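The data below hold one chain only, encoded as structure tokens and taken in the form predicted on its own.
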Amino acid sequence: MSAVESNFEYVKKDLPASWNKLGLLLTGIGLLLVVVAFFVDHTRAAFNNLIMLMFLSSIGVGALFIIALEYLAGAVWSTPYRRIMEFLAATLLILPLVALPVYMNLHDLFHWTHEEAVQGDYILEAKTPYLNIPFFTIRVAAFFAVWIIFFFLLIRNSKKQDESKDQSLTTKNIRLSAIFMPFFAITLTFASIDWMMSLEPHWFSTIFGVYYFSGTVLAALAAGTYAIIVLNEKGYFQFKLVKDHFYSLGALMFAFINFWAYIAFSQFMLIWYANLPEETFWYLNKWEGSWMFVSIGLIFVHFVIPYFGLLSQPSKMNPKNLKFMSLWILFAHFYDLYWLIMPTYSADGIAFGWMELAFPIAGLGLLILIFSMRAKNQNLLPIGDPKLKRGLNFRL
């Protein structure tokens, strides 16, 4: 073990207590408003709860994917702050609780749960072997189980390596990551189909899972980038990130901004070109009334602004710009999920009020609270990782 790594092992800085207090405050206020929302209008609250579920799933599963990707790729530059992604991946642990109110309101959310609606509908009857509550329940339980099991296995080995410095644990995590990847692809795809695409059970898109994947990884990257830069500015890493680290984070976010736009346009273009009524109605519904402005806004919010915000090389190296763009991307992902989900509830126009603010407040509070709790009394750096020193000295 090098002297540099040894220094990290024995010099720890606990995160400020204000972070935990802020998380508790936002969570408390948010959950209070959420409870009131379910009493006032449980259907509208259920749709907002679904948006929060998909957003928190993006952060948790996306962070776990980035961890696995680093192991598989043998990446060096991201090693010093992989532990930050591990903290964010802990969001997976609360997903079953967040999903519970959604599950209890399936009848209000999903048209295919109404037996009288399925009878006589050829398309819904054909989808019944897949779209039925018992099988839906099994799938959802399987998604959560797979994500949480791989989370515990990967994080356990990473934390154990802090103490043992056993390099074979890196090899074990590489193998686990290789096994996780196909499970990740399958579960994330079917989770997006089950929770979002089946809101309109007559509609289908073979690229929808990839669409959600692109936004998921981008959101996790943005959350991680913001946390990394804030911790770096406050000196919690015990080393200073250099422009090469900033550039790598910015370039990766920029790549996934373009990937999201490519997938979004590909899905739209193929449906528009085929011009099949059973596909086009999904977009036409989002072009009616005030939803037209939300649809146009999505192009600017999720692509144009972050694209030009991270286009130049200096913009990818500027910590202040990266923090702003990270928060913007997180907002854009929530905006995207609202655009995907909420038209099913309010087809006539935008539904926006205090309920639509309550759930993001609760979600943000939970993220901060989980992050601060996981970071407590833990190394912010994977001090036993054999790639750590090279990652600290990384230069392009």
Second form
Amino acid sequence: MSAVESNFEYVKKDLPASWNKLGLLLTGIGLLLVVVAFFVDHTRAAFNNLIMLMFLSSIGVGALFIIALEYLAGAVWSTPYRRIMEFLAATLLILPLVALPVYMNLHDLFHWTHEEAVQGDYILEAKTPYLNIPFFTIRVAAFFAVWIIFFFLLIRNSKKQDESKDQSLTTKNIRLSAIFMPFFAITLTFASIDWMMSLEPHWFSTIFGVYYFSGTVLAALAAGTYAIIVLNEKGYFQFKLVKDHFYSLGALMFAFINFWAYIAFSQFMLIWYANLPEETFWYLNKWEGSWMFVSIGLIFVHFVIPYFGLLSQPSKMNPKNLKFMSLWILFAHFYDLYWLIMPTYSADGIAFGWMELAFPIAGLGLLILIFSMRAKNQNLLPIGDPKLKRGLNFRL
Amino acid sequence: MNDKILYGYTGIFDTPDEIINAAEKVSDAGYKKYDINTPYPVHGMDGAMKLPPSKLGYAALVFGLTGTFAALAIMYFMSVLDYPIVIGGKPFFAFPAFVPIMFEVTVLSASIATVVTMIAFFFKFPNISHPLHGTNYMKKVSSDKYGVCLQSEDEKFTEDGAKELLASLNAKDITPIYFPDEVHEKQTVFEPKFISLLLFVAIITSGGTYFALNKLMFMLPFNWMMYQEKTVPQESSTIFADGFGMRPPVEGTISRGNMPYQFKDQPELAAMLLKNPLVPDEQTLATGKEKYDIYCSPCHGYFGEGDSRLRGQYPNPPSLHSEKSRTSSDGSIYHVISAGQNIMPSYSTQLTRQERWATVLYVRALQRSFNAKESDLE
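For comparison with the form predicted on its own, kindly provide the form predicted in complex with the partner chain.
Following is the full complex, with the preceding chain placed first.
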């Protein structure tokens, strides 16, 4: 085992240009299709746009959460690749743009925005103090503002440390992370309520925010793990990461797979057991027609397969398996969001066409583009971080 | 001193890095029987000692799965086979409701079994002594030092070799450890002192639990939950003159969807006025047969011949194929079912009105089958 010396010379390696090209290509094709989609069927396009918005939010906010968690917990194992999470968190910067088309089509998405529908509906009338467009706008703006502000604050200190090697910046970021956490919990919960739960304004579930949170962290972790393994294979970290690092990433993903299942099952079981019509209809809608298969599929896609895929110790240490599982989990998160959102659009059966593919293509392109743009003028290792050396030498 | 049996040689290190290095060197030197003692788990130790993955996980897996399926089997037996009760309108085999219990039992049995397996196999129960216990070495490595102990059991072990190896690693306090004098009567768990401690703990915990559950709960203020300003079912009440806490419904109350039978003591009127609203189709006759077989056949027999299955414990009823029965109107049979006749009780609480009429149709069908006309055969 060769221990990493503390005063090594960091040589930055630029990401291959092909990444940027791939990102540009996917974004180009995707956005073109997205524009066409909005002309062809703006309701369906708006629903798809919403799915993509939630997906990109998951990765952006989830990555920021993981960064903050690393600072708060004093975690060492994840320090060498914190930059990857920082690049992913930059997704937050384009979220307002992704949200714009959704915001312009609120009427297509949200039943509660129709005044004539609200009138005479006792439940919706009682909810108007919360569910009205001005307040909704304020809230959404506040979520984006909070996320982006904390993103800039945390990233700035981390970048500064590369040059100054000032340890007190870590302390500053720990404090910032502590402040961020409650903000994160509240904004993420309400974001999930506003964007997704209010699609069915009569329905409510107090665990919904936690449900989205579990998927959020999972998606960010999976995206990060994939990027980390690919970069490590090509030697971009200068030092080879070892199975102990992979194991930690895999174990965290495995934990959140279980956490998701726990939360998803809790939500289902309580509603199933209480059997109140004002709650059960949400699940019954997802049992309608071909949605039934999507619902059953969710259990396998989001729990059973990744559970067994990451159960054994060797499977978490094997980078190939991790690479596959992290892509799988990203797909599972998309599947989950599709299952949460789409039944409101087409109640009597699954709707899947070119549009449902166009938006993920654009989203993927944007992710790659942002990642390679951020990576261009930043070090891939947080070279000033006092925990870096210990992180590289991390052993279980 | 020298007649004692050597257990091994120990050496002390100051930092985790040194102990990792020492572990690597010792395992590289080919030692198998040695141990590292540290005040907390040091990262990377498994790799440095070249330990194979622990087998304890398999015990957890086996016992965990046993717990899962045992829980499922017990609940299936209780709520599906042995004592099925409808709870909250759920099926007897209410799988989602079983899941939390299966989950908990899995976790419980896996964790308990892991600890028990560890104690039984790895600690060699009931043995509780170890040569390292009570040594200076143990005192140090359980507070702020890191130690390595080479055991004499190892094939490669020689006194000089061990001392040399430890010295080459810059270990401090290189000391031999001997088995305690009374090697032959090993200390075991069944020591009077230990047993009495266990007993003491058992008495305290069970006494405390008994006190908390049987006494404390009934003392102020813990009993507030129990005594509330309200009347619970079956309780007496001082508010009402009759002293009953539960109130009967107001006179004339009808339960929802249940009109009382209006010709209670007027069989003639019933026979004349009541008309069967149902038509004899396959479904109504099926309902009629089902209800007849359940409610009427014990006395009247499956075919209405009055061949009771009650073996004389109840007077046999007349045959339903009598002239009188056959010629009576649907309404009069309906009346007998609804209001009873002499010793035959009323079935109005068991059968809805629809079901009663269906039963009447089935009785008619039975009668027809005993006195079929020539034309019925066609």
